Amino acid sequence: MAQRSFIVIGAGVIGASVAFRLAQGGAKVTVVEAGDIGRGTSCNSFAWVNAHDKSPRAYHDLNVAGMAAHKHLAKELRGDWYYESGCLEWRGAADREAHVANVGRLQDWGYNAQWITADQALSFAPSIDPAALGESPVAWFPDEGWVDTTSYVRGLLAAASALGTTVVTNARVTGVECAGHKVVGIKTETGTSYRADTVVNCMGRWADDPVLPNELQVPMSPSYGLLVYVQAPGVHLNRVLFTPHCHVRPDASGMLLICKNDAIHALGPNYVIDVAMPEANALIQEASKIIPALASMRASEVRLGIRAIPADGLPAIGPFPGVDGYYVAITHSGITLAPAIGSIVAAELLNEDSEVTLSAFRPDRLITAP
């Protein structure tokens, strides 16, 4: 039978895991993407391994096999990239009720969660100031943790390329050529054509970019959030903490990194982003009331995150309605779910089988066929 062949664009988290599989599977592979590897969404996340706190029950357990798929990945290639931390969470008074009520639901479903008292907490992460924590309950996740994204992607490309993966860089893709109602390749700016039997869109953030025709866009409704990473000596931290002012998590740099889910103000994709930046030192006086330590310190670094969120919320994946030779794999939570999705998309598309995994998640709920 003839070798496959398949063009992936996007080399994120969700690309790279699904070309390393599908070069696993035999498959010829061609990764197109946009910029350098490393520099995109991907490698602008909190990047927090979890499932708690995500519904239906189907995303929900779409999420505890990424967090699986990740361990697996990690001891399959030797990876330094996956950091299983665990969680601390608390919540303010406001939201108690709703906290309380979703660690039930997580251990109803099964899922690794504990309530653990104050002390226990401090244990974990000594840098904590005892009042943050408040007479909030405390729930302890030890099977969530984080992952180094540039490690990751540069890690799956290289085995991906050690398969015979060709990775193009710096190469944004301008259009995508048809024959009829089947894709048969794409067009970048650097004026060159790629061909191959299936085009798989990863493009997370830009999967309803304008150069895509317009039947072959996903509807898209991404959210910005700031990432602030801080030199903090003296400061020991090896645990995620979700909690009522920011996260905080260590880093593979060495440094704290602070995560506010929604930007302090309304940031867009236009918003100048440096240190100086008053949302950068105002989101650092917010993890101070988690760790007094940070109250002096600078930003390091800041970075704008933007989620790559489909418009209902919940994963697009699988092939397009009305078009052949064209797949998608957009979903937000990329982080966790990126070693899972490579190996159950891989699997669908060399075995032409229809993956039961991802019935509840396909494209055409969002999509009007042409």
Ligand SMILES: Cc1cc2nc3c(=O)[nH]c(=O)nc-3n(C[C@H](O)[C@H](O)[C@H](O)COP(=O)(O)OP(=O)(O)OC[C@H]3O[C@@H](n4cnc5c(N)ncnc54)[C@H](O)[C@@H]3O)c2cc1C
Contents of the next structure:
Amino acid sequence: MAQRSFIVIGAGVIGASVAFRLAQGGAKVTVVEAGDIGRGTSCNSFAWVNAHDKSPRAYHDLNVAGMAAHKHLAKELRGDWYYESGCLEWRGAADREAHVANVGRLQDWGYNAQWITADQALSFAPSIDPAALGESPVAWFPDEGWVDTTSYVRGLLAAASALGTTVVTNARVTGVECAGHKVVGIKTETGTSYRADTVVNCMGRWADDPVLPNELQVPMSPSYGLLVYVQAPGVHLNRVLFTPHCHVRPDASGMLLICKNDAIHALGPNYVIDVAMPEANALIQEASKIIPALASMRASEVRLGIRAIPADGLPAIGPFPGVDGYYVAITHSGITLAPAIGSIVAAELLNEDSEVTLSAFRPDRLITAP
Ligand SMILES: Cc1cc2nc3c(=O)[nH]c(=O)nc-3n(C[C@H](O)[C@H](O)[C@H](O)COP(=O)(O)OP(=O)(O)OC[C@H]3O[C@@H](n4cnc5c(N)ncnc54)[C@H](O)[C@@H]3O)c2cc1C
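Now that the form predicted alone has been shown, please provide the structure of the form predicted together with the named molecule.
Now the full complex is given, and it begins with the chain already shown.
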């Protein structure tokens, strides 16, 4: 049988995972990336591996598959990117009922979610101020963790390259080449054309970029997240903390990473993301309610993450309706999902069987065929 050929647009966690599994399946793969590898949302992410609060059930199950795939992949490639640290969660009084209900639901679904005492929580993360826990029950999720995403993307693309994949960086795709209702290739801003049997769009939050013809865009609903890195000498934290104030975890840089979902809502035209921005210090002060030593510390680095969220919040993964030779893989929670999506998508594209179905996440629920 002739070797199948694929162009993967985008070298984030999703593109790197899809490219690696396609190459492993014997395909000829070319990855085309607008910038440097892994510099999109994947390196501006909290990168917590979890299936903690994901609905509906099919989305939870896909995230559980992602968690299992991380363990497997890190062993398969001897990767140093996956940290199975476990996660501690507690909530404020207003959210306590919802917290108890969510943990109960997760337990009913067979997810490894345990109630632990405050003393146990403090033994897992001694730098936490006992007062921060208040009266809240504390949940412990031993199978959760986090990923050093730069190392992940580099590791997967190195493995894909060893299998013959070509990775082209600093080459923004500016057009898709079609023959009737079939996509046959792409062209980049330098005017270079690439041809393949199938183009796989792994452009993340740029999936609705006007460089794509209107009819090949995925409707998106992005949101912002602020990520504050702090050098915190003397603070030892080995877990992910999911708290009423913010999320905190260790990072491969040796710094602590602090994130809050609603720390930033909109960006004005003159918005500058840097260590002096008031939102960064406000986030550190929130984190100091959990780890008091942080109160006197300053941000070493601040990043803005823009989430790659398809319009209804769920992944959009599958053949593009009404267009041959064009497939999309766009999702939030992409750090958790990437290794599973890589395997499932490659199996589908290479006509192999997969144990996990993507039927709940097909793009045709968001897109009308042209
Ligand atoms: C603040 C924040 C916190 C998050 N926390 C978590 C979390 O805890 N756990 C979790 O699982 N997920 C989390 N996510 C989501 C996760 O980070 C994303 O779902 C994931 O990074 C998406 O990966 P991707 O490969 O699709 O996108 P990206 O990493 O953005 O990769 C897309 C690539 O496409 C390239 N590209 C774009 N346009 C073109 C073009 N025209 N030509 C060529 N290349 C192009 C870009 O340069 C980019 O490198 C978070 C996201 C944010 C923003």
